[in-house]
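A lone chain, given as structure tokens: the form predicted on its own.
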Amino acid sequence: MQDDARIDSNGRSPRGGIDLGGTKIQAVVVDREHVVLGQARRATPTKGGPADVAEAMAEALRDAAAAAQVQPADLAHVGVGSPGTVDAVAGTVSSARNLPDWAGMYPLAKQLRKRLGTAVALGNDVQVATDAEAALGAGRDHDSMLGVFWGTGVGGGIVLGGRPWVGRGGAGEIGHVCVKVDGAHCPCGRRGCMEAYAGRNALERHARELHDKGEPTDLFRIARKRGRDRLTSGIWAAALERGDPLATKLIDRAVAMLGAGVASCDNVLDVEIIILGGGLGVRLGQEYADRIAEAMMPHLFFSDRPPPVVVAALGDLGGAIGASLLTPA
């Protein structure tokens, strides 16, 4: 039986939230005060397709519900923050290219509803994390903010006048701001995007190419020791702490490109605060937020009043907590 603290003012059960990332799936169950009652994490499948990812998401939510001592079907609803093109009304996700074989459209809400037995709401992963920071985290005292989520890719979320700005559905794709004309190939298929230099997928690809050509690095040794087949944020952080030359070179370049790209976005938006989240952003912390702020300075038009750059207050759980704020269409 649930205690009274786990029932909201309308008599509804707690809510679930799932943050779908390129390397991990984070799930939470929260109460009406957004306190996390249970959480769980699963690795994002690297093979299979959308159905395999959906099952891993359901398993993560079941684990979080078990930790909160509730059943998934007893939740008021489950919100999902997903990469790709999200149609919240239709409940579909398409073009989630950082996930295995997910180029086409997949009815994610329907499939999760079948697995979990409760209503499911969908939103863009970065925007829901930005909304969570605006409502509950580092942006709660500001009317405008830019969320920069540095992880598998580089995503952005925008709040203007206290409200999310999604444009016609594609606002916030800051990872695809061009920072070098005819530059490096981006996973999106274009050249010179900020994500081509700073996204973890692109960083790993470049690291493998340079290592194969003979450049020394401990990155892949650390990954093998940890039983990982991907270079996670923790592996990059560990390599940087050891002073690994290749990791240092690539992250230094990423910081420079983030500085140029984020400054360009701020020249257009002129926000009050920039919040750094995502796997790499949170793991590397305020030291790297400060470095990005410094890298922005040569590119800011109003360099006499730069916006502060701070790490997301909700940390790794921000995306999942933000997803829990969604309501079914």
The other form holds:
Protein chains: 2
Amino acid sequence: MQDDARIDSNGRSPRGGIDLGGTKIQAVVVDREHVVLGQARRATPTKGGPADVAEAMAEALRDAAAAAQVQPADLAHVGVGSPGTVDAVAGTVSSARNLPDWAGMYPLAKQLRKRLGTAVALGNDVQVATDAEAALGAGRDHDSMLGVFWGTGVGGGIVLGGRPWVGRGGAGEIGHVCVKVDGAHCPCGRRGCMEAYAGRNALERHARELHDKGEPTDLFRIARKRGRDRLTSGIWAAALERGDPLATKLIDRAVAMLGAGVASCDNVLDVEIIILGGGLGVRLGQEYADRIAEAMMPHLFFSDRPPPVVVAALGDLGGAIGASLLTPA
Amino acid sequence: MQDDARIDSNGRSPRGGIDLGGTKIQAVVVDREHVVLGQARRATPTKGGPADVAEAMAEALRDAAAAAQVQPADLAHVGVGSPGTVDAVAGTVSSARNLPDWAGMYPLAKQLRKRLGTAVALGNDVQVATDAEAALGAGRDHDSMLGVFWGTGVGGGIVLGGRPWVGRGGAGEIGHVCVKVDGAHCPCGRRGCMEAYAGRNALERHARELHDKGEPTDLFRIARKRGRDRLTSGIWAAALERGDPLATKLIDRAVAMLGAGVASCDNVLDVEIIILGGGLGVRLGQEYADRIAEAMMPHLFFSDRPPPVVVAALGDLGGAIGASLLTPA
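Return the structure block for the form predicted together with a further copy of the same chain; the form predicted on its own was the one displayed.
Expanding to the full complex; the earlier chain stays at the top.
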């Protein structure tokens, strides 16, 4: 009875979705109406290699399936949103810089299929989250949108004329829009990128440098207390809440640079809506979306009709829900 | 005989095109194969108002028609690429900042029709020039392109998936991508825009300031000799050719900032080709297109496969030829 209720008239069973992030792996099982039946989360392994990451992904999905009371093998398929260079047809992921020992190519789809017993589809993490917001979230009623994923880095997803725009496969690298020639060093090796001021990796590096130079902050004390060796979005949010001076200073600068960079993108694209997602974006919420909108104003060419800036409606499940929309080749 | 040869089997006569620039008005008469049968150029009036500009446009078109040995009234229609806010349906142009006393709305199509005796179609100058390069020029064999119009300001025209992308009507304002937060003052009133370093208006202002402070340059002497009160693209080219130190310094900086700004745009769009047009772009030619391509490299995210940067194939007639492609509503 229960299982039958989850199989629609075309015989489609529930689907799985996995969002593979640099910090965490989020898995969901959704029904045909995209309702989340179960979800689970695991930390992304920081040691080992692609096989360890694949195993952690399989475990997260099994947990989500258990929560939804289905067997992984009974899922119609599982979609995966991945960082790095994704070859959806070959089912491989290469050059996933933020994942352990993942410079080369790894047959992720095949390895997951083996572990889960169902078909696996791969997509680019940012594009998958953008598509989810476009189809089911804040972009639902809009023909054009820019997704700004403010997390470990700053990624961008673009929908124009109702369709994803991916260029030659690399469009939407908004984190590497240069907002300050000869500016701060970016984790990517370039200088002055928006991500060099706003990405969580860059923020943590700046915080550590300034703290080492004697600027007081609770950021690292909160991290220790939570047993974290990195500054998560939650730690930044907690520090901001208690008025931590260093956290406030760095996030204020991040907001100013996001304003300049996102406004620059919109001067090029002129979209109907800007959707703020990513770990920091979702965690800091609409208050910070409003602050970014304000920081855009001095740089926006058509400042008499700025695009609304809203937080991703699917929150931090958007990536996994978006992945569940992928269909195997 | 001669006239018959210019009317195709569908009875279509030659068409006219006018590119209305801040410095000059370029008119062409083209046949059905877009071959230029006649062309003429006039200086854009710097005094008076929209009616004086319309009269100068009509004169330029009459001259082009005379060169093509046709009567303006015998043209199938005349297309106009205009700066400012163009309402193609109403046939009006408003807020053309660089034109004399043209802050309000002016019924340009109607006024030109009265003077020329044929239908008139209006379009945005940058988009019209982009469409011309896409249809007939350097973008002919490409599905996506970014037109960079380096002249009085820096404009951008976008073609994605074979179609112009105009956003909510204001896409492509690449000149106002912020390349340096808190940077140089832009003629638009903002700070750090690419145009603040690269636009000819901004370049002239910087040159005047630095010359007034004692930096030696021949720029203004060349202008006087040519009877010009503004630094045209030809004057910049002449100064560069003779190694003028101030002209070299300012253009070097412009190239660096164009590199950062255009690379930023391409990090967002990831197009197949970048086409360099505009007064300065066409005048300085492929040597400078190559320099801009090189200046993009430190900022380009996918620097292993940079898009080619090529000079507009239609040269400085592109705007007028593009305008001739417009069809009256």
